[in-house]
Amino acid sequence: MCGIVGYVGREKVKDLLVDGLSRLEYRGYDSAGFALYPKDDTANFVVRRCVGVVAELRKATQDVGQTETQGIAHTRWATHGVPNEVNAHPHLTGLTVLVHNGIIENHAHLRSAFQEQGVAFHSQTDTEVFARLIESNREWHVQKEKEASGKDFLDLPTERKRDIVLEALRQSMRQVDGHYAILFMVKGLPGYLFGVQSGAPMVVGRTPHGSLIASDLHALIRHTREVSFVPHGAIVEASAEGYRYIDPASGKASTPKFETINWSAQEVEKEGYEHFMLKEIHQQPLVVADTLSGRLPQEAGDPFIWDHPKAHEVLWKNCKKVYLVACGTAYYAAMVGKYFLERWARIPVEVDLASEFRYRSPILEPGTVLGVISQSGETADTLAALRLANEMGVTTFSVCNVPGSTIMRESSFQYPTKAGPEIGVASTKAFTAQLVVLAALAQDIARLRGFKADPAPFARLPHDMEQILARAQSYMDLGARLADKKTILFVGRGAMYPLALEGALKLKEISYRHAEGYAAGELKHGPIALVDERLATIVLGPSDDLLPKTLSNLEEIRSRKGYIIGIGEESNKNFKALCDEYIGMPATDWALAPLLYVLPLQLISYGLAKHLECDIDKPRNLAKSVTVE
């Protein structure tokens, strides 16, 4: 959560910063601000902040930023302190101006210690505490320098000023507890930005005209594809000439290694769609094709093609149990993955919410493999679960969408999705890419363990998805017609149960209407009490061996005057006859049905949210990448 952008170089910085913030706005949009280093080194920082979206910051700052070529910026998702201008970043303390993503867990203790010394704070944020700490430590080192040489900070040579700032930063890092990334500038030290990646993501990009730093790739790819992901725990020092990474423990510096990212700037534009979410829904056939490209075997019995085939084979032949750990939509992908792995590969699977996994003292026995699923690769709880498994000596793997992300770097094996950048806060195409990787992985593990595997249905997936999306408007119209319903239930059995949970989550996320997902057989154990004419139930019923039981549950709703929307095979007239509205789907393999049936669910939610005039790409109180616990 929260977006950070910084630049130092030869280009005018304000528009570059504000443009970068607009591309990170899915990370936070309670408030925004920037600080510019003045061309005249005797002048003060230009600091501007405002409540609301980045567009408000752009309008409110047309009178500044004509000459400056160095600055930092931030878009905030509030954790400590209400969303207002005082709590907005950057925070200026003495000669230090700082932006921050994450949580400083001991901020209250540090604040109290400063207040006992008579230090006043202006905001409620943990960020101001960190800025005050760095500035206090810098002042302490300057006082020692002054006693030795008689020179104040501004009178010192650049190299000495830089060393003092770095030492103050290293000292501050030893004093704070938390999970964070910061970026700051110091008055009297033009041409330098300083940052830390301590659990929250940070990536640097090199351009012909200067150095860019941001929370993630979206702010960089319009300017460069040459990037380096800042290692966990590292200090980064940026100047117009390049970067240094510094180990905070030893103080040793190293030169970053850069890699080329193949995302294009065009991929993060709306390309004529009204919202990023709608664009990303329509991209799903291509995403599935790209994710499967080069992986599908030529015929049944041949292996799927993975990046490290021999190691992959050894890992899964010896696997005795799998844990799948994730948050939010990725957690529902993991639940579907459990059906794939247990039915096809006959491996026992446990699925855990990452936010709970560490705190129940999990027992990870020899032969266990732990997989984590994350769109961003930076989800704090998921990363913590991965690190716990690594510490316990368990082999780990990741299903992740962002190349070079922390989760991908720290997992033993990587099974990347190829969804490209996902801008809409409510995940759509990343979810389907996770499902298709998990399905392909389960099929291949089944083959390795001597069970029947058939990759043929995978090849047809993009075509079937295109067929469904050709009727997108009808699904959106259906969503709009649900505006008068008090509650919407999503029900299904088997792999349709986690899909029902995902459908309800999507509707809640973007329309703010009450929705719940249930296993269809659980209706009689409580939820059926909700059923009346103002309740709508979306019943997921592919033609499999569980459908007769699902239809029995549908009859229970129908007899109580519930409004029923069925989603099932086009040819199933019996199912259709029981429904008030029916969405016909192409026939498909049981396990690939979730990849098709999720499409109308996404579009129904989108249609309702649009009818209610909600902010679809930036739902209130949510952020795309949750980098705090």
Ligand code: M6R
The other form holds:
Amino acid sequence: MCGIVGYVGREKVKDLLVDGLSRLEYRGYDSAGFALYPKDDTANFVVRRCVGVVAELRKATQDVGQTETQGIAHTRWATHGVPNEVNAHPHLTGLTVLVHNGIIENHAHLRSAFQEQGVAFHSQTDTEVFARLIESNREWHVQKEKEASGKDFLDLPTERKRDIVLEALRQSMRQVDGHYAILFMVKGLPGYLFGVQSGAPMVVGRTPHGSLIASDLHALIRHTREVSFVPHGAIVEASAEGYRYIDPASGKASTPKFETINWSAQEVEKEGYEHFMLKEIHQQPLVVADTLSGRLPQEAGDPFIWDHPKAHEVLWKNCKKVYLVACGTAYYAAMVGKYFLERWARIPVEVDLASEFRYRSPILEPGTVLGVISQSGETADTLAALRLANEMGVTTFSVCNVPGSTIMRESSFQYPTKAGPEIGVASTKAFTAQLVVLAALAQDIARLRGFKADPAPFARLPHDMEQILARAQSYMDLGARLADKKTILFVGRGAMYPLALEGALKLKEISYRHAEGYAAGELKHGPIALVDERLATIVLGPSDDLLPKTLSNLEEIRSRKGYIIGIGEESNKNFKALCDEYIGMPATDWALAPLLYVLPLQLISYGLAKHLECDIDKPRNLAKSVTVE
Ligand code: M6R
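Could you drop in the structure for the form predicted together with this ligand? We only have the form predicted on its own so far.
The next block holds the full complex; its first chain is the one shown before.
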């Protein structure tokens, strides 16, 4: 969704901001812009905005920003008002120029109140309303000041101006409803940026030359790994010298605590791959190894190593039921997790979409543990589900990829994935990392509850994944051959059912072709009506006890002239003989099969999308992290 970057310091700011925006492109956006604080304080803010990509903004603004060292920038994913230049951020109102991520729910009411006073708005955005509110509160304080001291805003000492702005901001925060992050500068107050994190993430970075603020780590890690996540509800004030966090209720200031993030700048580069998605697919063996690193038990019967071993043990020994809640790909990981937990640890598991869970008055009985799964750790619905569970008093845990993210911070237990930055909008390596954490967790819970656990097959995973990825080109070619199919059906049973759903989601997302995922046993209940020679079915069939049943379903498709692509064990000649095309996989444990079978699925989608010349890393209409409902 929208992305924010800001900087104040000694470096030239324009390129730094535009580079920062390009690191946030993956979040999804339709317009971009920046505002620079002029070197000469008598001049106006330099504001530039454009519809389209950051590269356009860079091209269109080559002539500006050679001297300025302070500014704010934004990528906009339209919510209120169509994507056009007028609605693009920053919004300049009076002395205030502001960028915003999130939604101001009472913006219409505020707008009409201003309009009744004769205020005109230029854009259709809720952002401009917020800027106007801060500005009008600032003007009110300035008027009071004038009555007392006779001085106008610009004549006041810096500290007084700063305090007036902070007062106006605190007042405005009490008047708006919604969840948002904002960043703004005020003319006449050079050297300061002001922001608020109220439900949309914000992180600040400490560099030797100045202070950086952004919506997420990706925009910062080229400059620093010393970061602090702005606490929910806090105001942040930045100057070249550092930061203050201010509690809006009391006005009390504190100094942020910084932590070192273990991500390298290299990780946000394509490193020779044509797309981030392709790089991320190929990173999966390493991601699995990193996620498991230091956690695997020495021998069968030994515990997995978690960050909070004692509390982990108590939690899972007493757990009666698990709820797994997530969105999109993470939801499919949760579905696979249900198979792991029920089969190994014998705990009943319910899986729910976060957007449904949060509005359904869920029943969370004592002894229930609720886990949320999220790559970004900022997905609005998932976060709301977590908060609801916390309010209802059940213990929560997260399987999350972004260190310091809101979901990670607000869950009682953390089982982190170590996938590193995932930039491609279509989730790949985060999914496999989620599966591996859920599998390890389920094995460990099984051990704690006295059931058989055998972590041995985990050690082979990276090797088997490498083997599969060595044939990446052939899977991509197969994907390209699907271009003339009207629909692609993905089917599987057991843990392959959620994988079928994930395969279909990936294909839809990046190739814009119609795809459906189905439990193989459900075909006869409807979707088989779709079958003709223009329908391709990808049959996920590892050699487990369910395969004979899956093969019967395959026969039904075959007899109706459907085109069949089988993915099964290399040695399974019978399965292969029933297919038009066949992808051979290494033999594996039932539970680890999803981690291997997902690889050709990702590459088939990638190959088709590439053949169709789609924008693979930034598919139309999608945002990487869905931070609004
Ligand atoms: O960051 P999250 O894992 O919470 O995101 C959840 C979904 O938005 C995400 O998985 C989405 O479905 C992906 N684009 C799928 O590839």
